[in-house]
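Encoded as structure tokens, the following chain is the form predicted on its own, with no partner shown.
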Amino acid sequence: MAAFINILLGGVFHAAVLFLVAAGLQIVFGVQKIVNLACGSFYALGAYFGVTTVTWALKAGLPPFLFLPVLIASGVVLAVIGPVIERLLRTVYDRDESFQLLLTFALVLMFQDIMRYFWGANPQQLGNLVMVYGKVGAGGVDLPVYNVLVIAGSIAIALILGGFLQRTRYGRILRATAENRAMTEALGVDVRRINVVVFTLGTVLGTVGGAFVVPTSAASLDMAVELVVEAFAVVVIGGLGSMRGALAGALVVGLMRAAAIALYAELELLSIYLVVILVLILRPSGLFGKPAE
């Protein structure tokens, strides 16, 4: 029983982080119709910047228990790169998807070199800082309180994002732009500004997700590509452009990954791919995606 709870909690923690990145990917595609491979780079950049920011803050005398707000702030600060990258992507908005994929993959390679230049090739980590908040017992399993805070934070972000998209005027404009871009523009909406806001929001979700994960694992150059694979698995399972799909897909991938690591680590990626293949065969549009007309 303890082993099952350990797998469950580990999977939910990974799903919480993965959801943030996948949600950013979904909202960017929904409005801008851009399949953004660079989402993994934003995740890795958030992780590296989070390590650096927290290390600086602790050396400056910050109480260790305040490192979580610093992590969140470090991810939010990276919003400044969103408008810059969006400006570059404007050149491929109306072009074939292959151009979009090539450009965003080029960004992955560029960010990898940037991170290697600033942080080197060795992984960066925060040591045992995750245990500052202590542990909580659950079914005979000791779970770091930090993991609980991250899960709760991701749930809060999901609720806030859902409320923003469904209940606010600006959220309705975003949904209208996703449904009919030309009509929204004809009604006087500044679609160019919408694109900047949406892409920046997607960037922040990715960088905050990366910042969240560094107390539990090291920031490395490989994490960008690894995350892209998992994020697109989430999108395929949940359905492209669906926020509910991002949540469901993240839970499936997170739990499958945790179970595979606990039972037979070599099956970690294979188990995820098997689920993706099954979904593509039985429901190509994903669990919550709209079938192609």
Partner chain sequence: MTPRLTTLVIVGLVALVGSAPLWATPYHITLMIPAMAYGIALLGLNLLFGYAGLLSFGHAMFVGIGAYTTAVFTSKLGIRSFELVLVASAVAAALFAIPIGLLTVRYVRIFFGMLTLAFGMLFHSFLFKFYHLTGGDSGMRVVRPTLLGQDTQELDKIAFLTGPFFLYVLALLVILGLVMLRIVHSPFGLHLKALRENARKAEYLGVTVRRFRLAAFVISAIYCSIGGVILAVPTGIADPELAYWTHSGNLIFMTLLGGFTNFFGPILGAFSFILLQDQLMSATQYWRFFLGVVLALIVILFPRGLMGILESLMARFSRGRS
Second form
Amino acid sequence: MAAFINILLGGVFHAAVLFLVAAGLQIVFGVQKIVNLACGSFYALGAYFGVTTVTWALKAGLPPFLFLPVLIASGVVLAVIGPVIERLLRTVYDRDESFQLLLTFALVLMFQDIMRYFWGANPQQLGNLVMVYGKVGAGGVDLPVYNVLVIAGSIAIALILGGFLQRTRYGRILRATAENRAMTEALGVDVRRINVVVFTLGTVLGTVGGAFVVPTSAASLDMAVELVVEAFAVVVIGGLGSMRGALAGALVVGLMRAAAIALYAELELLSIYLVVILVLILRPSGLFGKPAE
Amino acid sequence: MNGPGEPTKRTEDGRLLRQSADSGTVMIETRGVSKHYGPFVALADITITLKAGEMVSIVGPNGAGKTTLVNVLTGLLRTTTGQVLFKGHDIAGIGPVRLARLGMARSFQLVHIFPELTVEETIAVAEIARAGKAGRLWASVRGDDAIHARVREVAAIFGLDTKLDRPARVLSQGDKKLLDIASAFALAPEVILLDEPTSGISTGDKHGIMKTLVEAARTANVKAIILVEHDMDLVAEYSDRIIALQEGRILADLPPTQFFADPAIVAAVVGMKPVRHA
Amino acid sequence: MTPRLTTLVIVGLVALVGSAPLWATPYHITLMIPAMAYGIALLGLNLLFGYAGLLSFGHAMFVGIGAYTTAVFTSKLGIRSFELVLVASAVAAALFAIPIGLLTVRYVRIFFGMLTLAFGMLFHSFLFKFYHLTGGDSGMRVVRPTLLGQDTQELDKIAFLTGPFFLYVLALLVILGLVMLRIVHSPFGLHLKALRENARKAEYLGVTVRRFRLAAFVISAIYCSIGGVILAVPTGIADPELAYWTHSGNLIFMTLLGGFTNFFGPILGAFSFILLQDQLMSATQYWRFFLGVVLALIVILFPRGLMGILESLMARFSRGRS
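Now show me the form predicted in complex with its partner chain, since the one above was the form predicted on its own.
After this comes the whole thing, all chains and molecules, with the earlier chain placed first.
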């Protein structure tokens, strides 16, 4: 039973991080209609930059228990790359989706070497910093407090994001733009500005996700391309463009993966893709998506 | 393309289409067709027939159910109740490809073309399907004289034979519309459904297009035509019978003279949408 | 360009490449083998992308199927006949492509791309995780095949690759190129273009949209698997990375680089990509970055690729003369 709960908690932690990246993918697709393959690159960048920032801050005398705020701040600071990349993507907004997808693939290639240039080919990690917050647990269930904080942080971000999209004026404008771009534009909304804001938001969700995960596992060059396929699985299961779908999809993928690793490690990714394909056959628009065609 | 000028000559018996031995046999028949979308009733108890030799117009204000009826008649939608028979086959929901094989073609309200294909290629697409040559991976389109001959023949009927090499996207709006219709004619259908063939065309050219169409139908031995049209002038001139829809029901199913003699019907059909040159 | 001139240029280029063993270094000749392998794979991929309008992000799977079929035949089963391997990999690719295609061609655009990516990764994780069957990340050994029944064990590896194997692959490229040329100009090819342009309209003109998408999918899979067979021979290994999604991305990259609107674009793309990659790799360890820059430039500025640039240059040239 305890082992089962441990697996469950591991899955939820993974789901929490995955949700952030997938939410970034969803919001960018929702408003800009671009499927961003580089979302995994933002995630990896967030992880690397988090290692560097926290290491530097600790050297400068930061008390270890304050590392989490610094880590989050490092993810948020990376927002600066959002507008730059959005400027590049702007050149293909009115083009065929294939070209948009390929431009984000070009970004994947570029980011891989940008990270290699700054951080080298070896994985980077934060030592045993996770343990500064200690552990909770009883009866064989064993959970680092850090993981609890990340799960809580993700839930908080999900709630804030949901509140922002549902309750605020700007959130309504974003949703209206996602529904009908031309109409929103005709009503005098500056859609160009919305594109910048949305893409930057998507970027930050990815970089913060990467920053969150790095104390528990090393930052590596492969994590970018590996995460993309998981994030894709999340949005296909949940439904392209749906925030609720990102949440449900992340939970499905996170828990599936944790269960598969525990039961039969070979099935790790295989099980996720099987779910993806099953969903596509049985419910082509995903759990929360609108019909594709 | 013909200019506005004199109206299309009807055949001696006053019909628009050429009459043949099987004129009068039922081509399309709907029996008590209704279509519901949840609580919304798009069509209710539609029973109509279309006989060989007839050109029938479907009219009605926006939202009367014309589009739904077109989709039902062309086998795209399943019905909630009732049957749609084409030459005795139930065609509800059979889809476009099998409909084309059975002998019904359609054109679209909005221009539907293949932008990068040339006029010749576009018509050839239909001719290949008609001749059952689509599965040939090891044949050459260019080397097939039969395809060429048919393409030229169809293009000539619509005055497109001088533009065979042009990609569809560079054609004028009127030519695009004609190409859309020409490709439907190339299937050599027995029945053709024309969904607002003159929408987006200037008033002056509308009669020209209609005349070309009727002449093409005579040349190609099309047995019956369904015309969906807003323009009451065109409806009056190019119909043997007019079916008016209102809120998903049949309001009238009458020959033009009787139809236009009833002010109540005309008001119901025209009332909600002012006719441009009333 | 007139058809006759095109034919002449093509024949000239084939003769030039074919005579490479006389004038090029062994290094460059061996470099042309993957270029031709990709050329074959991309001819297939472009039937799906350029003609039928479907962008697959999973076709590396079929390259992988070709490579692993070669490995299974030559090292596990001891069947070294290259012709048999080619036929077997084509059959294997078709056996995978039919069910996958049936599921995926119901979708278009981005959904098709994501679904093919999912299937590709399913296959990759099978290769990667089932170590005892596939050798996992170390891959599977490929033994040198016999060509037309001729064993070439007396030749060293370089002599084999730059001699008989090189010419064999060139012949395959020419034959499969001619077959594809025939296919795209067939009635079937025209129907593919029609459904790419406007699927709804095509259906009403009697085009069996899904069936033809499926056919294009299967043919493209077969071409990709044959490319994979050829790729596996010089490296001597079937590597799971061949089936990774980024490899699918590279396949599309090459197609776009050469120009997907031109029949010969993908072949030009394969040769240019291999050359570019080779030059970049010897110049810098950050070659991926520059490949990314090239791809971005192509997407933004030259969506019709090198062939598009060539075509507009020639148009300007002939306009300047007249």
